[in-house]
Structure formats: structure tokens, C-alpha cells
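Here you get one chain, nothing else, as C-alpha cells; it is the form predicted on its own.
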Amino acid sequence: MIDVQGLTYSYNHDRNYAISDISFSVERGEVFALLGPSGAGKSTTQGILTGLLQIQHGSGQVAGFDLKHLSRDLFNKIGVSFEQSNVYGKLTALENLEFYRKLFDGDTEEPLELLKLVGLDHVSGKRAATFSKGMKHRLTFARSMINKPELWFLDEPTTGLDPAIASQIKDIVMSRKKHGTTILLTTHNMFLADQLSDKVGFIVDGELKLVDTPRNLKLRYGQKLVQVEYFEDDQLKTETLSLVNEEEKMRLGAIVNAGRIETMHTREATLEEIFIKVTGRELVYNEAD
């Protein structure tokens, strides 16, 4: 479904590139998701691949069609929730939904229907204007739904929307990708990425520096530890050892003997502790990039 080959872009025109050599692709079906903090690129990417900004070098092709040569086609194909919303303020929520389907070619979803879906159909006739931040990222999320799309952009989707909501917003992108949609997410969530994608690709400064599986970045650069709770003089104490180094396994096996233990699981390295060993930067989030 995306297959980009050395796309780089300058804002200025100059050598100042937002992205440089960027090249991966994503398979239909799959769930790719560009990890990296402000500013690395990751909207940059997407704007091109949407057809927001126009490709200055490289070549790629998106739902078949080449990125030099877009068709009105294309966007009968794509959804994009950003993560600013930018829905119409004088409009009620419905009204936002019924505007948007009219763009369309082909077979739309019911507006009603999306905002249950998101949790709004109890203010479907509200204006938007009222709505809190929360509320109009739903509507966008929604919105970016309505064509039916083949391949589906989203922008930091569960940004600024709280736990249970963020579930939902989880959950619904993990039905359609069951029900077929490619997906490709932009994201400094790393616990997010690893929830949701079949793979990865850390962006930093412009750069894609490696992309994987989550499963197979976890087993290359992370450790094999085990944490342990366990009393010790009527103390509850914790300790996090390796499987893997000789006297912290001695270690561990002198607790198991001691037969007080009160839990004890694996630990796998997250993608964010990867993340910084890979490339060296943390992620930071102030704003979009």
C-alpha cells in the first residue's frame, strides 16, 4: 500500500531538510507506525504521502498511485485525522459529518453512526466551537473514517484524550485493521506504537534510523531480566536481574532457594528504552512537527 524510495524535503528549498532519504514500505493489511520525538519528520513524511505537500525528491507510490502523478482517485482511498483538528466551528457535529461525506465518490459510512462510535452522538447537534480539544480530536478521528478508507493516516490519535477514551480510540483502530485497513501512525507514544503496530520505524532529525518489528527490536537490543519481589528480614524488597549474567543469575537462584518470594515476572525492554538506545534521543513532545 506505501512504498517510498529516498523522499527528502526541504522546507526552504535549501539544504535544510525536514526529511532526508527516507525510504520503507507497508504492506496492506499492516499496521506501521513512524516513532520519533518533535520535530524528527514524522508529519513532514505524512504530508507528502497524503498529498499535502508536494514530493521535491524521491519516488513513491501510495494505494497504487504514484506520488509525482496524484489522482483525485487517491483520496477516495485515504483517511487522515490529524492531530489538530480542524473541523468547522459553525457547524454542529453532524452537520461536520454530512458536509465531509458529500467530497466523496464512492460508498460512505453514517455520520450518526461514527459518532457513536466515538462517544458523540449525545451532542451530534451541538456546534463544534463548544466542543473541549478532546472532543474535536473524536470528531476528526470520526471524521477520518467516513470515506471508508483503504489505507488510514493518523496523527497522534489518542493525544489529549483521557485513559478510557484512549482505549476506545485503541480499539476501534485495532477492528479495522481485522477488517483489512492498512494503517500508518505517527506517533511519539512508543507504549501506543507497541500496542498497535506490526512494525516500526525510528525518525530522528530527519532520518528513518531502523525499521522492525516490535518483537524482533526487543529480542536484538533488549536484555532478558527478571523482577523479583521478595521478604528478606520482614522486609519487602524488589531486585531486577539478568538472565543472561552468571553471578546475577546465582543471584536469583539464591532467592528462589530462600522460598519468600512474593512475585516474580519477566521484563522485557519497551520500545522507548530501545528507542534511545538506538538513536540516542529521548522523546520529547512540545508541539507538531
Contents of the next structure:
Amino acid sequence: MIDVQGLTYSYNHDRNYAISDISFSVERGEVFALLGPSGAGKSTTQGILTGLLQIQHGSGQVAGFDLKHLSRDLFNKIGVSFEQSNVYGKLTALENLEFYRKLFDGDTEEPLELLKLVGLDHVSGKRAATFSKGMKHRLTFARSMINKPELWFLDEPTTGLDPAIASQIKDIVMSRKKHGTTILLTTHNMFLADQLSDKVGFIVDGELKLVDTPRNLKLRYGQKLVQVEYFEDDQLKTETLSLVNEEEKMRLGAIVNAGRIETMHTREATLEEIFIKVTGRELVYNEAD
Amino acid sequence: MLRRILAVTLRDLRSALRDTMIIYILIAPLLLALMMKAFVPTAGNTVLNIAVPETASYELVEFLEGYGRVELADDRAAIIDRVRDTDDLVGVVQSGESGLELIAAGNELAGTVEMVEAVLLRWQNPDVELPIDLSMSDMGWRLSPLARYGSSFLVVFMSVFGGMIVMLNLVEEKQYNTLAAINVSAIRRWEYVVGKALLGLVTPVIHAFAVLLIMGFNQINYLQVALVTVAIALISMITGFVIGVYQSEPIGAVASMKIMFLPIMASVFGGIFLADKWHPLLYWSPFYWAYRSIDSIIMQQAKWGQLWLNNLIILFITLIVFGLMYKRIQRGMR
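Just the form predicted on its own so far, so send over the form predicted together with its partner chain.
Entire complex below, previous chain first.
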């Protein structure tokens, strides 16, 4: 569905590249997460893939369309949800979607159904300017689904949303994924990327450092650890023990045999830990993430 | 295609009707026309107005017409009623065998009654020297100058308002960053531009029709008015696009649009007040050509050939401006 090679882009047409030599592919029905800190080049990559930025160097195809000769017909196949909500403040939620659906050819979603899906049906007749940030974000998200996209670009879809609504958005994304929609997710939220994606790409300073499945990354870069809470001398203690190291394996056995375990969990490396290990950089989160 | 163009136009219209600044822009020309209309009768009163009964002799009416506008009324009572009206009019009725009686309401402009008295004195005795040198000459005015030039100016000036509406709708797109969403929809760039432009073209035409009708120009060719208004609205619209795609704040955008006022005023007032030999100085301005067209339409002297030529000149200048601004507009739309 997406196949790009050597994407390089400079906003000032000089050697200060926002992205450099980016190559990856996304299969039909796959969820690909582009994971990186702010300013890493995620949005630039998405901008090129959605035609908002003109390709400068490299080549690629999106939904069967050559990036160098994009046709407006591409936009009947893709949906884009922006990080910053961008809806018409003077129009109501319903009017926003009614207007946008008329810009596409072919079959579209029912605006009221979409509003129901994102929990905005009760304010469908209210002007978007009166909405909270989260409501505007949900309306932007809903709008990106109006043309039933085969390929869906989601830029920080849960940023700024409260956990309940973020969870609702995640459910919608999962549901679309089940129905075969290909999704390109750009985020700095590793939990979201971990939960939703089939493949992740780590992008830092405009360079794609690594692409793999979350499972493979955890296996390759993570350690097999067990975190155990137990009572000893009437005191609650916690230890993290390796399942590879012989000595620690014996220690774990001893704790298990003592029988005073409160909790015990296998502990895999998180995507964030792997990200730091691979890139030497930390991901930065918003409070709401 | 048409569905998408209309969607953009109707969205803009809906949004415009919820914007107080645009509503003001929509009604301001009508208010200006109404105000101007209120002033026009005063301008018409610069000549003597005299009412006489229908029974008055042909010679008397002809004599009085040499000095002012003469109205015929049924009888003395009708003349008194007419004199009581607010405008500046004096009644003259037969008194006795050969005498004449002057009827005034007392609200006439200073000197009006005295002038009519002097005219009547001369009627009765042609040898009498009038205390004033009263002469009437036809300078070719068929209309009040205020109605003629004021209306032409208003029609040309209002073309900017169409551009302003386009501009404010684009500023709204910038404000809410909705252009990005438009750019990832299936609408083609030209469809979007046409959709945006429609309101900027239709509004000046509606304004022009309304203003000219308010001013009482019922007999002129409105197809000619529409043709000229659309042509001149194009340049305002291009300016609206240029400013709109770069401004994200309405007050700043309107302030920038004021740049149009100077060439418009210079062109129209230059066309009115400058001697013909200086008119070539205004040939660069499309507003000058639009003013000339509208003026000739109002005077019912417009010929299609001349109008088309003027329009071609306007479109040619517009094309040059568009060529200069094209890249700027295209960059701003991204």
C-alpha cells in the first residue's frame, strides 16, 4: 500500500534535511507506526505521503499512485487525521462533515453515524468553535473517515484526549484495522504504537533507524526478566530477576519455594526502552498522553 | 465537479452569513445608496420649480420654462397642496383678469420667491430689467451629478467588497487551518478556486443591481451592468486571494485590502474631474475603464462594442496582475 525509497526533504531546499533517505513499505491491511520524538520528521514523512509536501528526492508509491505524479483521485482512497484539529468553527459538527463528504467521489459515510461513533452526536448541531480541544480533535478524526479510506493516516490520534476517549479512538482504529484498512500512524506515544501497530519504525533526526514488529524488537533488544513481590521477615520486597542468568534463576526458584509470593510478572522491555537503546534518544510525551 | 464547486460556494455563504463583518460588507453598499438617494433631490433643487394650473396659457408656461421646471396642477387647491410639500417649489396662479398671484409655503430656499417674483414681473412687462442676471443653459445634464457620478463610483467601489468576502473566507481557512484538510480531499485546485470566487463575483453584481435600482435607474441595460461588474470584480478577487492566503487574522486582512481604495478613488475621481487630455494618465487602471463603462450605461449611451473593448482592457490588466500574483497565491494555498 505504501512503498517509499530514499525520501529526502528540506524545507529550505538546502542541506538541512527534515528527513533523509527514508525507505519503508507498508502492506495492505497493516498498521505501521512511525515512532519518534517531536521534530524527528514524522509529520514531514506523512506530509510527503499525503501530497501536502511535494517530493524532492527519492521515489515511492502510495495506494498505487506515484508520489511524483500524484492524482487527485488518490484522495478518494486516503483519509488524513491531523495532529492539530482543523475544522470550520462557524459550521456545526454536522455541517463540517456534510461539507467535507461532498468533496469526494464515490461512497461516503453518513455524517451522523460518524458523530455517533466518536461521541459527538449530541452536539451535532453546535458550532465547532464552541467545542473543547478534545471535541474538535474527535471531529477532525471523524472527518478523516468520511470517504471510507483504504489507507488511513493518523497523526497523533490520541494526543490531548482524556483516557476514556483515547481508548474509544483506539477501539475505532482497531475495528478499522480488522476491516482491512491500512493505517500509517505517526506518534511519539509508544504505548499507542505498541497496542495498535503491526510494525514500527523508529525515526530520529530525520533518519529511519530501524523497522520491525514490536514483538521482534522486544525479543531482540529486551531481556527476559521476572519481577516478583514477596514477603521476607514480614517485609514486602521486590526483585527483578533474569531468566537467563543461572544465579538469578536459582534465586527465583528459592523465592518460589519459600511460598510467600504476593505478585509475579514477566517483564519485557518496553518500546520506549528499546527506542532509547537503539537511538540513544528519549521520547517526549505530553501530559495527556 | 459542479457539486464540489457549489459545496465550496455554499459553505462560504453559510459561513459568511454567520460573520458580522461580512454581513456589514453585504449591507453597507445598500445603506450608502439609500443615503445618496436622500441627497439627490436636494441637488435637483438647484433650478426654479414652479407649479401652474392646467388652465394657464401656453405662452406663460413656455415663458416660465425658460427660467425653471414647470409642473401643471389641476387647480388652485392642487397647487397649494403641492406647494406644501417639502421640496423647493413656488405656485403661480391667475389673479383677476391679467394679474398673477404667487403662492409660497414659507419654507423655500433663500432667494427662490424673489427670483420667481422677478420672472413674473418680466412676464408682465418685458421691458423691466431683472435685478438678477438669471440665465438657464443646458450643459448636457440629464441627471443629477450626484446620482450620475455617485452611482458610478459606488458600483466600481463595491467591486472590492466581493474580493473582501473571498479574502475573509480564506482568512477563516487560515485561521482554522482547514486548507490542509481541503488539500487532502478529492477537490481539484481549480474547482476550489472557482467555488471560492463565485461569491466574490456574484456579490458585486447583486450590489450593483441593488444600488442602481435604489438610485432609480430603471431604464438602463442591466445585462451591460452585470458584464462590467463581473469584469472589474475579478481584479478585486485576485487581490482578495493574495491577501487571504497569507493573512490569518481578519482585521489585518481588511486593513491590507484598503490598498485597493487608492487606485479606485484615483481612477473614478480622475475620470470625473480631469480634463480629457489627462485621461491617458489613468489608462493603466482597470477601475478607470470600469467607471467609463458604468457611466455610459447610466447615461444610456453605452454601445456594446465599446463595453466589450473596455472589458477586454480590464481583463488584460487583470491577467497581468494575476500573472504577477500567481505564484504567491499558489504558495499560499499549500
